[in-house]
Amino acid sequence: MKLEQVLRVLNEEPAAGVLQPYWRESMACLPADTPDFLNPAALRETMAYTNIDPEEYDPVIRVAGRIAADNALKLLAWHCRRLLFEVDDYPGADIKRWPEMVQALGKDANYFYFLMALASVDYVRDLHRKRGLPEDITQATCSDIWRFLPRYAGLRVRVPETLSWLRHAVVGNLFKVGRHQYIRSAFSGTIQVFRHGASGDVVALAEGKLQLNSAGYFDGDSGIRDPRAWTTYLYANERTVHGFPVIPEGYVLRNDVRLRLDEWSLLLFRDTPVLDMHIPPAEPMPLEASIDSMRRALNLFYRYFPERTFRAFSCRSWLFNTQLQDILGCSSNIAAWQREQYLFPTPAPIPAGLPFIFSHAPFDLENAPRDTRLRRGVVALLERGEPLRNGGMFGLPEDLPHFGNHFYRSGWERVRKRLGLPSP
């Protein structure tokens, strides 16, 4: 069959343009009988090794059945199959505009692109497998599909587009260590990142031309501006860089400093590689957790991936915005691993992670929930007509024996007096 036909059969030809592409190569290698991804033996071993509930297996073998029964069905999954997870070039972006399944499977719709998740599953282990890595680690990589199970859908992941981070794991770029998910990428933080030769202190400075607020975050963070805005500037030549430093507690001074190169190193800027973490939800995050994740995280990389070279743990999240510290109280476990980090501001022109926080439906500040404190203090945040801001932080590797003693926070002080910066 044609596309334009299988998609006239399930309404949905709209979708006609995004998954044109390939097509024919995908009919052209359509096995014989019901794809594996559809086998209903094959589904519960899948679903068994990445810990879905044994509650969810009948009505995800129910619709595989439904859909490896209906011809249309099963050339459109065995293609979308394909374009994830076989085809490189293919586009995320395109994804997004994949039909919502509603009109060819109804309250099953789904369960379509659940399906799609599961598949992803013999790709990583058959990668991990070829290159030794340890089956806890494949394991606990995989099982982060949990979140595509229909009843998460519009709270834990937006479906279809979300399933294009599972590309990340099927191409082996993304591992889920402990607590903690890793990928290797380009830093993005808008700060560079010198140590002191003698001393082994750290200090950040602010890259040039960023439009920041009085209190040294960005101005414009939720669409609010400051009218006592500043620009900052960045200058370097052969023997000193002269700019703005960022304090560990994530926020610019403004007061600027003189680094001389002949006593402090260059380690970090904008496209160093960088062990970029991420942090699934719905799991605790005691401090405990995440230092043996980020060791783990070392060990692995260092052995098996020893040509994947960073310089840098490194995360941009709503969960590095320190006006967390105040809301959840500094006893809480994000106010501890944020203590733990070096913290440097990113912009956030829209309130940062009210999807995470109130689920991915359209925030209502009006009628939106407010049954934890988390929720309760973003809330009262807003009503104040403040600014929800985002947050990202660095961890360098080398000073990872240091996690548990506030190392950056506590250099400080010696890093203040040494720039000949005022007391706070």
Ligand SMILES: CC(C)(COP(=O)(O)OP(=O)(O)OC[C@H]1O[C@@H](n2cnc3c(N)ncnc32)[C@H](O)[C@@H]1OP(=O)(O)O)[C@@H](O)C(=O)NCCC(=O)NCCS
The other form holds:
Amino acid sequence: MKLEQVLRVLNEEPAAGVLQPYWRESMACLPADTPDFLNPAALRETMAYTNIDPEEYDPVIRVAGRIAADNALKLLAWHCRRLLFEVDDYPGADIKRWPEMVQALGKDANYFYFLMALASVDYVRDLHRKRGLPEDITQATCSDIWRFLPRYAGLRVRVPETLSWLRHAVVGNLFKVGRHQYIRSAFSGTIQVFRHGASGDVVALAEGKLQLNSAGYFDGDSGIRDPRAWTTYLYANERTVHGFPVIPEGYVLRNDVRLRLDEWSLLLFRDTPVLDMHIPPAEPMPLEASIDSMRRALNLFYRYFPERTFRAFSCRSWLFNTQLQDILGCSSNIAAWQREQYLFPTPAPIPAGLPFIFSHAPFDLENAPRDTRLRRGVVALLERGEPLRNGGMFGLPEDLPHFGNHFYRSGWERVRKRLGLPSP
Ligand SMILES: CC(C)(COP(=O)(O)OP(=O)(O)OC[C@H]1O[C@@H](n2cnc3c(N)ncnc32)[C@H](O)[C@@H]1OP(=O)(O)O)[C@@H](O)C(=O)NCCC(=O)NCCS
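Having gone through the form predicted on its own, I am curious about the other one (the form predicted in complex with this ligand); can you provide its structure?
Every component of the complex follows; first up is the chain already shown.
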């Protein structure tokens, strides 16, 4: 059957262009029987393995049966699964343009993509088995698919936009270790990080040509411009590097400093390999769980992927917005974790984190829920017309034993004096 015919039967013709690649190859390898990813027994086993609530099983199996029994739906599901997980060069940007499947499946539409999420599990298990990874890592990594359950569509994830996220685990780039997920990637912070040889102290300098506001954050955050904005510079010669320090609390000081390169070594800069951290929703995030997760991630990568070197942990997220210190105060997991990391500014031309703080549904300030401290604080800030910033963090693996003691913040007073910076 041709793709055009399939889409015509399903009333999804506009998707023809984006789904055309590799259609012929998909049809050539279509199994004669029901594909495993639509098989009820296999689905039950996968849902049990990934801790999906048993109450969810029946509708999933019913829709899988509906797809298996309808030739056009079955062919399309088979093809989409292949494009997602077996065709490396099929662009993630094209996945975002797939149909929502409402024409084809009506109220069952979101099950189509949950079945894709379930189908990712076999690939991940197979790959982890081949690498000899511990079973608890495999199971935790796979269990992240719960967010694709139909009842969370539009709230926790957007389908098909978020589907390509599943590819990270399938190709062995993403692992869940304890509380957090890790992907080895290239550092994207606009800073350079140095360590002082004799004392072990750490300082970050802002890259040059950053347009910052008078508070030391990016000018233009949430579209708000500062008439007193200024521009950073960063110069180096064979003996010194000269620029503006970022303090561990996460903003840039407008006092330039010179670091002597016989005293300070460059550790981290743009594109250095890092372990990028991702914070799955809904689980509690006490500081101990975060630190434990980072320790275990180090062990995992050192032991199973020694070839995948990295220089730091890193993350860019609304969770590292320093405004949250004021909003949440001391008794907060988010604020506590911020205090253990070295924070730095990242730009946020639109208010950062609203989908994670409220939901992926369009944000409506007037009617936004105010049921938690965070939500109340964010709503109040937006009502005052202030920007809602983003933030970045890094933590160096060799400093991990000191986490829990505000290592970078408590070392800053020494750094400040050493660099001749004025008292705050
Ligand atoms: C990460 C996460 C688990 C932290 O939650 P936590 O451990 O409760 O954090 P805190 O202790 O700092 O919470 C302090 C307050 O903020 C609230 N809060 C925290 N995260 C919230 C969120 N995402 N939405 C709404 N309120 C939130 C808490 O309920 C608490 O308020 P309360 O005392 O009135 O109940 C939570 O924010 C979450 O699930 N986030 C979604 C995942 C995410 O954003 N990942 C990063 C994507 S870039």
